[in-house]
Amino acid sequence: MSAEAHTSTEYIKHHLQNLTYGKLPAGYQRYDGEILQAKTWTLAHSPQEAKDMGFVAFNLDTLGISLVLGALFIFLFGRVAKKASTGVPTGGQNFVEWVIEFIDNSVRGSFTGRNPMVAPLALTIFVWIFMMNFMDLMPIDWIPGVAEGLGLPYLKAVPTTDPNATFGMSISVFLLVLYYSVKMKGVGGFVGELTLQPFGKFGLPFNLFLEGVNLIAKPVSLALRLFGNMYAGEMIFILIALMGAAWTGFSVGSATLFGSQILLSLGWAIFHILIVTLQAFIFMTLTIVYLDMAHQEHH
């Protein structure tokens, strides 16, 4: 592998690696050659260290950025709600009312039951995921640069490029679907739905297999769809940044090539705004549909 390719590979790996905090076993040789004398909770300084920490490890950047964005969402919407008036609305109030009306129309169009929790849940999912996705539009080196200045080995800016975050949200939705399925239909009704459809009591094993796969596919598809789209978008931004770095190394036509790279970045960013919004909308809409299915009783 050439030095340039090696550098590019390391750049990509660095920008896609989470800041992981976990426990390494005694006798483990660290990235700098240090051998641990006891089990130690520490930050991973390489992808291999993050892998060796096992399941009980925390991606601090995903947790921190998502919580900060969630708190920002609550603060901004709560502040507008406190200052809301029946007179001439401010720009902030207009925006919040438009978002709430959009969510309300989406819920009314997809949810046929009665549950006062669904609309607030849909609002939270849409805005929170949109804000996390929107972090993908920040300049690719800003957040890692801040991390480097703070002495941190990694810091990934987009929580939804971490499958732990997307699966966390989708599993939460899945648990709500299970809860309302049992609450609305009863244990017998829920079990009957899994075992008696679509072929009746004589096709019980096939029914259980088909309905079980259909049930499990809901959280998996929710998580992987969001993760896959955002991860691919982040990868393209990184590749565009690498292209710009390579082009500026030419002695002839560097300005033209760099200008082309800026136009390419701008064009992809504008297109990615649609992806950012669409993925938040799809996650929200599927959540509403799944909860609507959980509230419907089949006979």
Given for the second form:
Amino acid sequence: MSAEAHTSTEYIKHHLQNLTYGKLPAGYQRYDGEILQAKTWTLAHSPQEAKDMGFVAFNLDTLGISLVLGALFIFLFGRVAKKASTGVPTGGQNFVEWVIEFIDNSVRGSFTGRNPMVAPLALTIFVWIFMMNFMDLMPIDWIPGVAEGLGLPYLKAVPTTDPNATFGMSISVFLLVLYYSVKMKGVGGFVGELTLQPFGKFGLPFNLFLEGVNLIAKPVSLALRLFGNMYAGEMIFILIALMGAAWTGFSVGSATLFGSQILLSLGWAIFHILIVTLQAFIFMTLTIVYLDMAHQEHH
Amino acid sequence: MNINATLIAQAIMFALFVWFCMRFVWPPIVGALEARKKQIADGLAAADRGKHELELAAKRATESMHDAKVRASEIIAQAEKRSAQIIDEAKNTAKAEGERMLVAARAEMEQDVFRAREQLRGHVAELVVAGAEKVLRREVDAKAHADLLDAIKNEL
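Taking the form predicted alone as the starting point, write out the structure of the form predicted in complex with the partner chain.
Time for the whole complex; same chain goes first.
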């Protein structure tokens, strides 16, 4: 039983570790007891190694999969855009136009300023996050299984379950918010917005504290919401997958667990389609709203 | 689950995708959508215009038909009037001619009567003179009484 628990823990841990490529210092003891003679760039073979690589390390799975998905998005939409015609739209163009009109309506509904960057930004966010989230609906062991076959120690298929990906986007959005706040209101206007409300100039420290929290909460909540939802969803898939892993031969209990896994993962996957879309939509809408607030004199 | 340089790489990738989308994806598709919207609107407007023009043409056709009818009946009325006029004129002319002929005939008749009377008077005078000559031959010289006889002849 303890061996069983051990493998379950390992299974979960294995699924929650990114494929990290980074630098290990000289004298470091590897997972297999090997002591490094010089500092080495290598793949982390344990969560501890990934941690010890520090900041200068790359999650190759997150980067690779999000790059492939982003390129797919650009390729599909770019191909349609290249031969976009005003005639009767067919197939791909129909779909792309449908997505773009949906985004365009969302932007028109929430964004009151004039900025040609917001709508393409929203489109990229929505489609990219949707695709990254959608990787969650792949059967959970397929991609890591293939990676294991290729000799990679870890692989996480869903980039949005890596906080690096979600923070990467939310910090970019945050920088845009700061840029447009300063551009639209001027440095004075922006600082004034941070310090002179809601309590007037005599409540300045308190105002700064409130508005500062308010400001910082934007990128943090944006990234953590997406990460948390996808991470939790992934976790539930992993737990459901464990039921079938408890197979101990042909018995009523094992068969029940196996059947439950199929039913539960089906049910959760169907429910997850909603979350996948909803989280992409929320990230996009909030980005639009934050940028709208950055463009307005008073909010 | 560690925060590392992936964050920065991910942000750069994101920026590149957004830039590409903004440069090559969004404008052509939205442009095509706008153009199609305009095309459809134009088409609908043209259809409306066509319908309106059809209505106008139908109205014009009805009007010109009505005009033609009015004109035709006017022409018929005029023709009738003219024919009546012509008939009247002919009647008048005929009547005038008839009267003229009547007057001429009557004048001729009167002339004839006058002439006949003159002849008759001449004859009567001759007869009277012949009678008187016969009477007087015995008694009177015809030449001596010629003045007298002429005076009588004139009185007849």
